[in-house]
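Single chain ahead, written as structure tokens, the form predicted alone.
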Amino acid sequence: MVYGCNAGQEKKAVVFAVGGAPGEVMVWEEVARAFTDESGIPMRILRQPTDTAQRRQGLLVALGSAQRDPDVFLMDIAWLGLFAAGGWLAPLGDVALEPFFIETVRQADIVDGQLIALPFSLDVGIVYYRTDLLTEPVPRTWQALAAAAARAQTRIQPHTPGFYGFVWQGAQYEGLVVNFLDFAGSQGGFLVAGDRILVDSPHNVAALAMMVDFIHTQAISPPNTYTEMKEEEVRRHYQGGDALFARNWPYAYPLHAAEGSPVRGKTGVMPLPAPENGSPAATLGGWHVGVSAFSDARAEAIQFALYLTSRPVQKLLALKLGLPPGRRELYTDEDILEKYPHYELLAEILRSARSRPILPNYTLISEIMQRRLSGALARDYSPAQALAMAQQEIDRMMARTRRDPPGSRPR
């Protein structure tokens, strides 16, 4: 469905593809109208599905067939490699990058020396915890978190059978890969060794073994972790009062703090734990704004992309939609901190967050990892076997890719 702004103008309207719930679309319409009032450039909003995979597919079809619209769109960070390799993203030109998290821009938005996107809204994993149930200092390592979770569970589970110490995203989807990277931390995770993706390493095996142990041996995570637990399942479990710790994204904060929430006023926020003898290295998520290389209103589209990442608009969207800004400077804004005091912690975490590999075939790598990680969590095979099989599949796939580099057609 397309919504028009300032209909009847002769100029070609800039088409902005964006998804979200009806309330979110209303805010996007407000932003589009404000841009038209300020610039005189007409806007149209092309409403995408709320589901991320469906949004990606819609953009793949439009860009892969070189359609003129949409002109501007938001991309999950995991899509950037594919979109850039396809030649689908127009360079944005000379943009002042100081207000942004510069490491994020370098990791994700600069390809072959050209700025092809800008951070619009950043995301990073954090741990929510019950301040009224945690009887010890906030844990700094995975081992300390597991010990605290086990003690709380022993104390509470007899009279609340559905209570678990730690809930996280373990279902077979992209969130499982991200959680694996969170566990692996700075001692492993996806390592790009030249042109090779290295997943079968001792540190990664140890990280996956810990995930399996949390479900099956220590049993501090529920049995349905690897069959059902995605973001909303984790949020509802924690918000219902049935967990001490929950790994989730910042979007859950206003929901936990909402009026009527059982955990309102009882929730703290902490960084992801570090491995023993290591440092935390959370996996970077979030959305980036890009302009289509096929746009027939490229200059106007770039102007709108810069408008979306301007301080006033980023602040508006943070306050109205709870989107953590792409601009670093807003994490010290008094109005935002009054509503979201944990943003100060988010800024600290974002400075060292790591992006997943920005590669055109990342989706294929992730699909392999999802299957093998899920198999390990289900105990179909050991963590070592899972990562060895994943490594073999990824190596074969990467070899095929080198022989037949991805072009502009999506796979």
Contents of the next structure:
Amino acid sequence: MVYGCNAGQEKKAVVFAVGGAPGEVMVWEEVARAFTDESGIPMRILRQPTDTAQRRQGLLVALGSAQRDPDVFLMDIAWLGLFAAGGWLAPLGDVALEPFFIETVRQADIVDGQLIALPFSLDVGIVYYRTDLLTEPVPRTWQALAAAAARAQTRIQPHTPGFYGFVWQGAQYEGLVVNFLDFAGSQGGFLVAGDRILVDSPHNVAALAMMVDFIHTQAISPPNTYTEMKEEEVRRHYQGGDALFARNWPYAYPLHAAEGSPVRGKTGVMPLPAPENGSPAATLGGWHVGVSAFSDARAEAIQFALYLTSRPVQKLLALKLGLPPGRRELYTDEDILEKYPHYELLAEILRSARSRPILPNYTLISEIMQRRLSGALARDYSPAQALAMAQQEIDRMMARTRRDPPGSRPR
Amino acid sequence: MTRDHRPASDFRQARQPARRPPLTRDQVRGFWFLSPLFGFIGLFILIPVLGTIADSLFRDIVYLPVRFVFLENFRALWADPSFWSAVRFSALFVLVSVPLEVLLGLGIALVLNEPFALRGWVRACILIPWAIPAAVAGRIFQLVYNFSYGAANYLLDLLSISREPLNWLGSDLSAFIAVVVADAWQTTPFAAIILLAGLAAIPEDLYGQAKVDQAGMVARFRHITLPLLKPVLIVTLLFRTIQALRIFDIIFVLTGGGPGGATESLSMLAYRHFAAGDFGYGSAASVVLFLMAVVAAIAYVRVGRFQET
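Now show me the form predicted together with its partner chain, since the one above was the form predicted alone.
What follows is the entire complex, opening with the chain shown before.
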């Protein structure tokens, strides 16, 4: 960090904390330069790791100790509750929200009536499938998907031993919770009831039972689903031609379609199926941009946050990084649709996508869930027992990490 | 230069003069030479340890005001099944992996202590796993145990033991064994090299005399090697026990604590809470880990009777 008493007329540099692969960081540097050229505000990039949990930890330490830098940063949607409760985010003021997905902004970015972040990029689970292997119509329910998967597997596995009907993220990490929510559909998932988070509903037990069943009974998902399968493992498995269906994020689309990919030109995308007597509800992921409440260049940082979510920059970043943009209007943009035809479907799913609960202790809730869901997938106990244990542990943890009554805000 | 075989009590008496003589100039100078070390230990070990103990008594959650809660965090730990599962894992891991590694290490050390061609090369090679960072070792074993293309399943198939690939990290027991094997691969060389140093310090003529008295190989090992190696053996056990108690990297990379938290160690539990901004609770878990290490250290020092040095 540079401390100095340069002549007062020099503008404060805005420090932007962002992580990602080397190629991504290069794009960020370009964007920062373009912003400086346009506004005259100097920028500095504080490079973060690629790993999401490590990025959270780095920001948590800086903000928890009220550091003046970084001024502006990207946050995974799952951290917004924590950052808001810490009082770490500066209100962004009046922003026209019409061009965004209003429902998303309402769920995630508005806290106590204040806009504290803006969706920079959105993410939502979709199902990729092999157009050349799926002989029946695109399945609308999990049961139909399982049946199609089983039929294809019986046909193909004898001569391709590693072939499985359906691959998804089941390793013990945040992705397991997201997959579970995707399976549970709109009637399941986390139910926020006053001070409590309810997880042991019959809908959730049924969803978890189905996940166990997919691995162990129907065996349409590989045995290593709950030990090894994260996003990249699922993508490689599917891209290698060894699956009929794969649940993954949109980032996999350009990779599946890349030159030399065995599934190029044979891949379709469909929304998540619905559970029995229910409707699907995709779990929202993605990154939001926020400004530190401790920033020593708040006005300039807000200006940069708005720049990042402006139409031209969002379009440029979507085309360069392949991240589905936060602005709804870009999902009908011709240039974008030409490169990513699946965005039409994404826009449809995003309109009704559901955020994980925006709570300050979401990470702790999720870790309890990860552990118990994983235990059920390993068949250490039944799905009902797993969720009953998770419920008890979450209740205890919530009591310990609750805000003090006088200053508490109902959420 | 010869070893003094008077009982320890003689030394204690000899060390109790009526009055302590004034410090000599050399002793004062010696103190100054040591002071950077004391400063280092104070700054980087004592302060963090005391800070962690203090923090464990607070509700220190990143989004809440800090409040003194005394033993509340420990009470919450006590009620947390993942804490007991981590304690059980850490204890079992020490009980299984430490004796295994020290026994294997002793065997390797005995072999490497004998003269043979290229002994220097073999000694150097044996150290390679220890030189590899634990996180990398975890990644290597992830590839070994990989379900689809791992070496372990390849061997099963090659040796016609099983056509069906096994999901090595898929059950509590097999994941535990997988972690123990990976850790033993990595840390046995450490035990071997320390024990080898201990063996090298045993005077060769003792064995010569024993041979004159017609002591066999087993008798020589029991009556010469083992008693003289005991202090080094105890130190090796102590080091390995403390290292095994705080095992983190291999598990973090290899199993992520799974399945269902079955291979989560206490240090990983503490880390998870730190990373979530739940500092007081993480500190409490660290204090428990610290106490377990202290108990182990005291037990070993008692058994080793180090007061004679």
